[in-house]
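Only one chain comes next, encoded as structure tokens, the form predicted alone.
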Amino acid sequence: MNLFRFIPQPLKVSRRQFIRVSSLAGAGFAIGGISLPLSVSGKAAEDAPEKAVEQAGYGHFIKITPDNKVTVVIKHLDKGQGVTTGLTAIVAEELDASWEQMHWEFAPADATKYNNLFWGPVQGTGGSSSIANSWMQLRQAGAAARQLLIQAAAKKWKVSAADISVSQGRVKHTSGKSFSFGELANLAAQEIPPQNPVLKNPAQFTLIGTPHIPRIDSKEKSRGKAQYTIDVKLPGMLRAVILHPPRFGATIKSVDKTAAMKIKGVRQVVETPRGVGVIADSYWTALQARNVLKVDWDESLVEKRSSSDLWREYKDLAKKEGGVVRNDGDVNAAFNNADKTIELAFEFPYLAHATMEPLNCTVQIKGDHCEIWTGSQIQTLDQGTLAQITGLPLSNIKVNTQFAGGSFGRRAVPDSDFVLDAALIAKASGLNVPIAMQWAREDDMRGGRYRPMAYHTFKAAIDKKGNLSAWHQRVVSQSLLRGTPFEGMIQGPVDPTITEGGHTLPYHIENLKVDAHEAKVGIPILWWRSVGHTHNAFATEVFFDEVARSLEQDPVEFRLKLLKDHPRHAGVLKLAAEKAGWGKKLPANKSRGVAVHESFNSFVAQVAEVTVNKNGSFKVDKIVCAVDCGIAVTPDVIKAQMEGGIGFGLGAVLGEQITIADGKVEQSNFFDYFPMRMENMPEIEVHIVKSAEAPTGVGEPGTPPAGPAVANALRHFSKKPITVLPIGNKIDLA
């Protein structure tokens, strides 16, 4: 999810924050607060002045207890991307801890302490920012804790701190004496924290960048002990489902709940502004009751257009100039003087997120407190939504973040839709017991919040010398930001999420123009893994290959020629091509295709190898991926994210689509919506560029290049370039 790259800096507050050390009730110490001063105990409180630092803070992230456990407080949601491992590894590295003593826990919802540093005063996860925004923050926290332990040991032994080292979770003196962290925890809590903790030189890293950091959540997940929202069980808990209207924008006229209330185990049927909720003793009972509800919907304001209607409107819009977001040189002059031109148009359907764990939230409103359990992707938004619904202050709203069984952006909703459903049902019920609200798969598939459909047109000019002299891209799509609390982030004429990855095209083309239209459609949309990059990468890279083809240029060499000012793009492209054996002869029924793309400050190139049969059916055999994401904190996690992102991207181009008929979504479950199946997954080979740059994102950048690499490989056999998605399982042979 990419939204918060456009959020401005936090409100003007002093950047001089205080580092405090607070005692944990005799149970060790924590690196203290960053915004709200905490009480300081012991000698530090008596003798130490407040230490100001020009940092976003060290605090609230590390707990060391006398049992020698080091717990890292994770401010981000782990939805499978492995941040519990990566963030813990950063602390362990600077702390010189043993990996075996490392533990983690999700942070509470508190943006004053746990905000995403890239987003301003907002706590949340998205835009592949978890490692990147936490990198220096957690390194400083770990280094500060290490220095506190050394200071405590030096006083205990009455020796110079210079004679003390830390390794594998032990604090050691040159004489051979040593302490565990746990043995020093309470003493360290009384020390004055360092203002500028000394960080390691990356050459000294012993954990970061090494392949031997096992995922810290593997054991509990493989043993079924990991806690997802769907696993939450609380005393007296009831289950709830909701019936949403069949068309977007409808509201309730009347509800006949007679038949539903006759079903044993049904407690209540409640009306909410978003639909009809059913509360029962079990999920199955609630579903059965929902099926017999009779609801009369007011559809006076609903969206009734079909996909075919929308495509016609999008194509009509594309005939007119849109808001211009990039305009280099003189495109019109270049086209007027062109020797020839090349044109293509691309169609991208709506896409569902199709997470494995259905959307769900458990909520309890009891007196003047509200507590929820959910895979919260933006805790600040969820907390604010609950405060608005309940009328309670934020301090009385507790968010218990759970593991999430996937998200891909779906849990980062500006209006917290599924959390809102749970809260509205609980409030309407008047019950003070926990209520576990869960959407059915059909609710999710038909509930909107899709990757928006998009239509692209391209035109390129080739001059009389055979050079690519002009490039024009036009995009028609819905705005993700318009009409949301983040509309102010649109600084230009068009929502930048529509053209991202297009208006940032890295190829050196003297005359380049990108413009776009914001289509007005009543179908709710949402950021989807890599957001606008998903369709812009496909369209630009497939069109680029078509230009190379018309010039009889090798696609890799042609790209490298125009990437002379972008060494990191060129670096991954060269690496992927080399590892894939680009240029080596293949059997007659095989071909290769390439794509390179930057998103979330990471650079990814992929080479796809496909086999095409005589009837046009095909198989993606292998994808070789090269990624430059700065310092590779946890290489195994990076490889896993590239693999997952590639699979996600392939599903989108091969089989997935949401279609609309008379305003109603036609797909409902995995029998008619087709994410990538395991049997169709290609072999994937990932190569990580060694880098000294700060870490950047990996959750999303693997997705955009996968589709165009495959489409470009298939172009060798197809009658024309692939411009309408999904591709399906056959192509028209040339």
The other form holds:
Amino acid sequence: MNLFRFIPQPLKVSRRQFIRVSSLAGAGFAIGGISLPLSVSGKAAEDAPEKAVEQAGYGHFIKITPDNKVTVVIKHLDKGQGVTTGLTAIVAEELDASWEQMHWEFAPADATKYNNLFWGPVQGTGGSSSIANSWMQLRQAGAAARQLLIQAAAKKWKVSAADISVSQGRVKHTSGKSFSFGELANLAAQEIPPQNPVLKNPAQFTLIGTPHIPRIDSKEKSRGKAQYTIDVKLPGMLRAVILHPPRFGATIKSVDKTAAMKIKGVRQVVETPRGVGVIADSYWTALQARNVLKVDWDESLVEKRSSSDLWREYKDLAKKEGGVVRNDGDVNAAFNNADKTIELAFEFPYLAHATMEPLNCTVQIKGDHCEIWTGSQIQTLDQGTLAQITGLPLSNIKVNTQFAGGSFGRRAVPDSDFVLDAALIAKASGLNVPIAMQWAREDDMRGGRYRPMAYHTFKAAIDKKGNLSAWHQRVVSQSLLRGTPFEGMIQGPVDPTITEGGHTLPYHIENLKVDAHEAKVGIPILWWRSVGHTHNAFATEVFFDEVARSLEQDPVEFRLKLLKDHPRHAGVLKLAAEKAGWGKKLPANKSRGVAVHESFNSFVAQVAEVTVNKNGSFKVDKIVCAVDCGIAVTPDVIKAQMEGGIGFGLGAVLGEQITIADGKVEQSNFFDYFPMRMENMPEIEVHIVKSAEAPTGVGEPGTPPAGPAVANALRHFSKKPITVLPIGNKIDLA
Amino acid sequence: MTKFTLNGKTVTYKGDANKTLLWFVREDEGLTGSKFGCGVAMCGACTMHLNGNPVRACSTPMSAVNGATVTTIEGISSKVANAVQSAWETLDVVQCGYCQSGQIMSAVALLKNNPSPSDADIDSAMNGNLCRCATYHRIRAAIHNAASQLAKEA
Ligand code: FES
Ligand code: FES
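Form predicted alone done, so how does the form predicted together with its partner chain look?
Full complex below, order starting with the chain above.
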């Protein structure tokens, strides 16, 4: 999920923070800050900063209480990426707290206080931006809180602040006496916070970058105690399921609910624009009732094409030039002068996110108040949807963020689909009790919002001197942004997410062209862990290897040669190659492949090692990964994200696909949709490049290189390059 | 009527005998540590122990548990369970965490039957437990870690 990268200018806003402290009524203090401008213009903010702060609101990020707890308020969604640990570590570092005293809580949904600084006035999580956008904000808040504790201690002891230091959660005077943070909490609440707190020099970090900062959510998640949306319990709560139409775009003609209403425990059957809702005392009962509904659907506007129709149309489209996204040099001239050309085409299927927790949302609409409990990636968007359907102002809509059982982009939905299902059912019912709406796995698998299908064609020219002189990539896929609230992010002729990773190809090639078509298809799609990079990285890196192969160049050497202007790409590539023993001899049934790719400003290279059997079956034995994500805040979480990102990407490349027959999704559950399982998971080794650059994200960047590294390894044995996904468990041997 | 022992306590159930154990435990008994992931015994998120053996509670009808002893993630407290859970914490296995109750229930059952499993044993015992966050790499390491911890204590 990476939508707001294209909004002009959000990165250039003043990052100046206004530090504020509030007393927690005798229970310590809370400190936070706000970056300007948010809901105010830059000019107004400069002229009257105090007023601007009032207008924009003020968010607490850290609470320090007399029980010696430090609580960090987490404005982002935890969907497994470890953001609670990462953001808490940033605060602990600047505060010089001890890790044991650190706690966290989810922030309320309020974009005036808890917006993503890269996205403008929107609260949300995605595009691997949580650490990156919070980095300075939380460091400043942490440093200011530390300063307040020092001021309070100086006053109490009547000594100079210069003689006071903080470490491991204790505020110490040179004489040896010391206070805990808890003992100073109420005193510090009276202090005036510094407006420009002094931040540490990264060389002074004592926590950030240490090999293993224990995950702050490990215990509750290993004991069955973490609360997800599905676990929410509220007084008077009812359960609901929804019956979606069998094809996308259908609406209800008529519903026969007689049999359903006869089942004991069924409360209501309601019609909504998105399907038929069943409300009952329990999920089980609601499901039984749904099974006996008889619905007549109006299918006059539905998508009825099949995957095979779409492939035919995509291939036809690819014969014509699309919107040109990048055009360096003169590609046509280079092809005319070529000594030889190489061509290849790739097919990528639809993919489901299939989050482990089937999507769900609990909602209560009561009087002039609407409240939801869910794991949402873009709270502000969901608040807006709810405001629209309830007619209530944004401020009356409360979002209680829950742990999310996975997301991979699925919970950042332009039309808030699963939140909408819950809200529409609640609204139609007229009930004012909480209603827990739960999708079954089949609803989730068939509910749409897939990684789009994509068709890529490539052509490369080799000139008379044997150099790669031209590269032309064409992509056909659906647009993620067009027709959504994010359409404004399309600045060029086509949606940039279709070619991202392709039009940003780092290799030095004089003549380079990328163009693309937006296919119009009625299958709902969505960003899927690393968005356009999922298919662009695979296609470009596999095609690059074909070029290297035809030039009889070593894939690593050839890449390095063309990466002269991209030291961070080259850095991870060299590291991965070295650690994997690139070039070292392997047994005859084994081979290695490599891929390097940048996404979300993080750089990742991977070397895959595979074993191929005589019948063409194969196993991915190992992946060695090198990542450069700037300063490594929590190295073990970074490793975990690389491991998970690799497993996720590799699972898709090996076994996942959603296919459409006459407009209907063919897969429905984990017996016909096949994510990575234990037996196919390779051994993984992760190496992190030392860096002084500002930290960048790791949730997505591990995913793109895994597939092409494996495909390139398999190429040593396969008859043809691997161009159609998923690969399955066998290849055609050469 | 169905009567059985749930985490050491006697519970009774009257109603649709086809209703599955998972929803009885989650909604009627309020124990939400066991998760719903697929409803068709294909993901393992709902794994509980029935008379000591791992079962998929989403596909176990209430009619099948009469007289049985059922243990959920909330009720495991054996030496093996402690070793497994502390290995999970030491190695920070979890990501989103949603599958992990099921993973841990399967891992505990595995180690009870086989105190020193090989990688192949782990693959076959754990292959039914999906982890969409793909924490498999650490699950395997944590099972080995727990096994060697238990061997040391024995
Ligand atoms: S929910 Fe029971 S196996 Fe998936
Ligand atoms: S930790 Fe997320 S599904 Fe396993």
